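One chain is shown next in structure tokens, namely the form predicted on its own.
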Amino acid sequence: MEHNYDVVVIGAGNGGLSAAASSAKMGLKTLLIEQHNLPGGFATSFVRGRFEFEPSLHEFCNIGTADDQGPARQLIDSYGVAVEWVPIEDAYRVITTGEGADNLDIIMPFGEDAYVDRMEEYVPSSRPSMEKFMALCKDIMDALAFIRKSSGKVDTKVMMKEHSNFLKCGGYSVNRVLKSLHMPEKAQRILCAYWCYLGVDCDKTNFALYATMLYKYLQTGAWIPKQRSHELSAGMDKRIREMGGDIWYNTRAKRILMKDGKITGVDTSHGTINCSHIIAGCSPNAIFGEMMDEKDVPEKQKRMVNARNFGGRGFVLYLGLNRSAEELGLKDYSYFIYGSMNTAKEVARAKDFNDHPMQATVCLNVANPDCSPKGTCIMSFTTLYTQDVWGDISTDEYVTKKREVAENMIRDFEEHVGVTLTQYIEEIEIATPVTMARYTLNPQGTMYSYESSDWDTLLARLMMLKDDQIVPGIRFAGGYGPRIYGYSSTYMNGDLTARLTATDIREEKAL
């Protein structure tokens, strides 16, 4: 096997696959290494009995139709990967189980105008502030497009002149900006239903990040690959090889080798690979804390890693049911079930175990009727923990605790949606943060990499791209990259990181 490469990509998750594809497409000699025997990381599938489950994907944003493509679809198409995309009908159904104002059951649609109209139905007089919000979202999208094209060299004068709204509000929290728009409180809370996709309450969530995510969903809808996200990952594997890249599975990165402050290679479970640049799909904690000698890690880099907080730790329950969605009365694709629409309160509850965990639940068959055998359906129930509570569970308690959480989630869903599931369960699988940590090596089983809040925002990361590379030769893709986490974002991260690495290589050769 060849052992000399321009770029070694560590980890074949979404970001790593995208980085390797972009790097190979640009003609760089590229190697992608992955400890598992399959590509995708969370973007894969697994089989239990007669059901094929989707591990983590609820939906993709930024896809759009074949005639009106979003940036994520354009990127995937540019790699030459053919994916059969299935649209999701509605944005979300949100159910809250509290009293008074915290007792809701509403369905919000995709489409900017449709969303504003529906909000006006639920919250009369909300239209003016909602229209201001949508206009602000568009301004932020335009600014981010400009930043993306700058490849880390943002012209601040242009930003101040043409994208002042982005600079004015991009660093503030969601709630602070919504209040400044004089949006009714009920509308604010309905608008923030997607908070669990970021795992941070809206007093802390960066407005630019949340506004961008929501606006993308409203503009281009939500989509899923018909054959699970593994369809996309397998297609990426094929195209990377066809574009000249190499992929080694069952290969674990052990040590990053350096000499005189420069990357010289990677020591792996299958030998040493010579390279001058590394794109990491895994966490900076793993790279700088486990794969490098302490003397080679600058103090600034240590401080940066230690200053960041881990994002939400994922718990997912998978059910294969021996009744169809229609027979069970499941009419909606996605359900958010919260104790209240107070995001700070919900995040605080997620710091520990509770009898009614929040949940983001999906019935895959509502969007993709043929995803399971006739007369059956597939569901996934996801909740988040904002602290490492599973790290304190003993081996003896582990199985009992995960069953308890799963039973609570099923019970709450049955009660508040008004359906019966328990007696129709044919297959059940439970993945805790411990499962996630073992499978992906993400610290504490986090699904959302580092928390994006306070100083560590999307705006800050994008504006500091030029200075973000503390250790020369190492950049990060995936959820740890500059565009933050999320399926679409990690693909964009991979491409951005590969292009920045290509620029690094060109500048080195010019010296």
Contents of the next structure:
Amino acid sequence: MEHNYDVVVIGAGNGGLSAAASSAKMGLKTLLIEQHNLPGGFATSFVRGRFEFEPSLHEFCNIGTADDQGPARQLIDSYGVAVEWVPIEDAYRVITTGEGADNLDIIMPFGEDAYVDRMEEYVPSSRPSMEKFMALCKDIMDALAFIRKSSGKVDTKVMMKEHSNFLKCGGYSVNRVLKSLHMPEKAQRILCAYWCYLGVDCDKTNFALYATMLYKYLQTGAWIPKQRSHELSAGMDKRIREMGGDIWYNTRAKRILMKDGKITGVDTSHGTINCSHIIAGCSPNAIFGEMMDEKDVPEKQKRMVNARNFGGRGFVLYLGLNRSAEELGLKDYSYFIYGSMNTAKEVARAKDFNDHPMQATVCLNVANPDCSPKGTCIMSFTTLYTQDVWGDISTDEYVTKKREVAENMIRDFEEHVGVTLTQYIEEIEIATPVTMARYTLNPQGTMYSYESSDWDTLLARLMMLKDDQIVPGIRFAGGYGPRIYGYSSTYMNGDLTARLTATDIREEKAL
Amino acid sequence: MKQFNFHVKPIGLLDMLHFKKLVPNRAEKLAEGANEQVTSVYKVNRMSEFMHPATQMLTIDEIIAHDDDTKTFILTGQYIAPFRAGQYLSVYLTIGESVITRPYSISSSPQWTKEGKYAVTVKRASDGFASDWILSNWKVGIQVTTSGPEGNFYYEPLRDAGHVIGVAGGSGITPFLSMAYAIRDGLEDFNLTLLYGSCAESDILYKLELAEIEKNCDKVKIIHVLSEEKTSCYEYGFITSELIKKYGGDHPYSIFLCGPPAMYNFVDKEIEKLKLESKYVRHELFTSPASPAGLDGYEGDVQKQYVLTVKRFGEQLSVPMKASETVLVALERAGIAAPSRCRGGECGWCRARLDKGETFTPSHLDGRRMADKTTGHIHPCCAYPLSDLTIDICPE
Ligand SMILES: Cc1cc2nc3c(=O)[nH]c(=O)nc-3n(C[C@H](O)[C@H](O)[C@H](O)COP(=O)(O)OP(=O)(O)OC[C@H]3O[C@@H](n4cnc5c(N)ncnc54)[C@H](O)[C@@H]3O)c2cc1C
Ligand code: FES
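Pass me the form predicted in complex with the partner chain as well; I've looked at the form predicted on its own already.
All chains and molecules follow, beginning with the one already shown.
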């Protein structure tokens, strides 16, 4: 049987799902293939006993309320996917366990004003600099919208005139700009607590990137799908088919077929598919390393892939507890527990195993009370590694190492939040980079694709959209795409990539 | 835009330069990457492939016949995946027209994987299809294909009590045997008291092996419970709450159960009397019953015949299906290689989309994700048809 498509999307993670949905919606004949047996990649769920766990999502950015929709909700709505969104109340509670200035325990709310007010409570006289910061965030959002519209060709005169604030800070790191705003150091550090969502320290994170991320969270809050991320992914699957797209699970892309430098199809574990365009939800490493002959990969492309650094490799401990959140004394949804407020120090610690791994921990029931049976609750504890350290563990030590890290994280949480969890553990699951490599095939099991560090930041990627396209007919939709990783970003990436692909197809036809 | 005063660097023009440098800077960095073959397979990826192979090709190296109805097969392979005592292998079989899988607990010590060996023990099931076939067809030297190690029926110190009472019935001893070996070999550290139910002394599997482990390892205790034979050295009757209390001593202990459905039915009621928190009671998989007749909530007619229409990768075909069988079995009988592992609703491996029609899933087997229930997905291994069906499957 012959299979002919306009577009084949490889990988049904967030990026692949939205790419396939946008592509099908635009009327392109679309096939989405996924090596695993269900959609979502990281955006999925798994069941153990009485509990259905959320593997990855803490806070979905850019959703907003039904009346005041953020861009991600708009996009998902535009596909006709019905998701029941649950709001998160506070932005985060951050606890730092060091001495003196490094000993903190504070809760920051969503909402621009509320955030500034709360900061003033914790750090008196931080208000002026915080207000400047917020104003700057707004300017950056405007400037970015302008840059996006100019698709790679930015008018410098307009930039100088209309977006000078952005120009003053757009190229610098978070820490440098915050300092120049004369923000008290403590406030700077509290403000940086989201660093782990990028996995890069604030000396290396581009200010524009961090500021817009934080600002979007403050503006639209954070949301989660009521029935875990799988609700969203399953809903996407349904709508992609209804819009005319096809989906094949348990199907692994093996080779990209080319003739005279043009894509002609994909060989998969279930036969050959003819197509002229590929959208990859998987890594460029897999496409250019595993699916093409080395001689077919242009030198520039090879260098480009080899130059990138992988982002954080995740470790997540999941607990199903047989007491309710109230009974356990868990009042907050999101806890960041760091050794210190110095992000560079924290990132340096994440190079290797250590007895007190930083953690981003969530108690799902605080936001989503019915997510598990009455009298129980679900928690997840995430830490990340900046190197492939789990690859050095022998298979003999693997289970013990997993448990050791898990124990350390539970102990630290119990100690610093002042609760007892251990004796209430009814279900436990531990995912390491090995687990993530198994289910998503990401190189080194990374959950953050290519690190968005100083030189490879979102802004630079967006401005180089055209230069980055080296092998015609292949574009990248997931976290490896121009708008980087994270739920909201990967959804946007998928849509952007599908629209660019549709343009490619139109232009080719016009020739 | 409100102008306000702040300077990262003093002069505005430099800012512009700095901003404009983002692109050449990145271009330069990208060009500095090595002109070498690209890869996506790193240490962690190789580890994951080793630990979770999609399939394993194994050779039957040795067969130990326990009696007419039970044999242990030693399977060998060059690089076989490590496992946690209590896990199972899903075995792929082609029997006549049918393409099927069956889960078998690994009965050997996890240590054995070092030498490239697993053992599985197969006992004839009454009206057994696969077990019958395996017992008469698996010979030394034959190649068999299995999954990697699967399942969550293993000891976890962060969750379970340090004392585990294993309740085993018949061939349900196999995962416990592996656990006992693991304790003996120092790979696991917990106290295991095994209440092992058999009909008569002659039905006890691995009697010598268990006795040998018990002798050499004070963390493992074996209590045989015979239901049809009274002797002075064994307990007599069924496994009751009294018996559990007698050997369990003071709580906390965790109870692990593995055996036939009839045993679960009986022992679960006994365990209820102990009023334990549910975290202390863990079952190995229930497998789907051979017929849904009499199950809670079942309102179908098991005599009926239906048509199952299967879509896979753009093709479509129709096969007959009995109301009394699961959708998975109907697929397998028709020779359609459908994915499956646990066959008890839990692992989700068989997940399929139901396009049209209605099915019945027994509540105790329903391990579907919440959203799957509302988006029309089923686990064919435990879904019984109530009408003609159209499903979409993606074989491995
Ligand atoms: C623990 C954890 C916590 C996180 N928390 C948050 C959070 O709070 N907020 C947030 O915004 N983000 C969070 N993230 C990040 C977010 O989950 C990811 O950035 C995002 O899901 C990545 O999506 P993706 O589209 O790149 O694809 P992936 O999820 O990586 O999916 C790629 C897909 O491609 C498939 N595939 C690969 N190779 C092939 C092939 N050859 N053939 C066919 N299919 C193939 C894979 O199976 C997979 O399904 C978190 C991640 C983790 C792990
Ligand atoms: S085979 Fe495991 S759920 Fe069906």
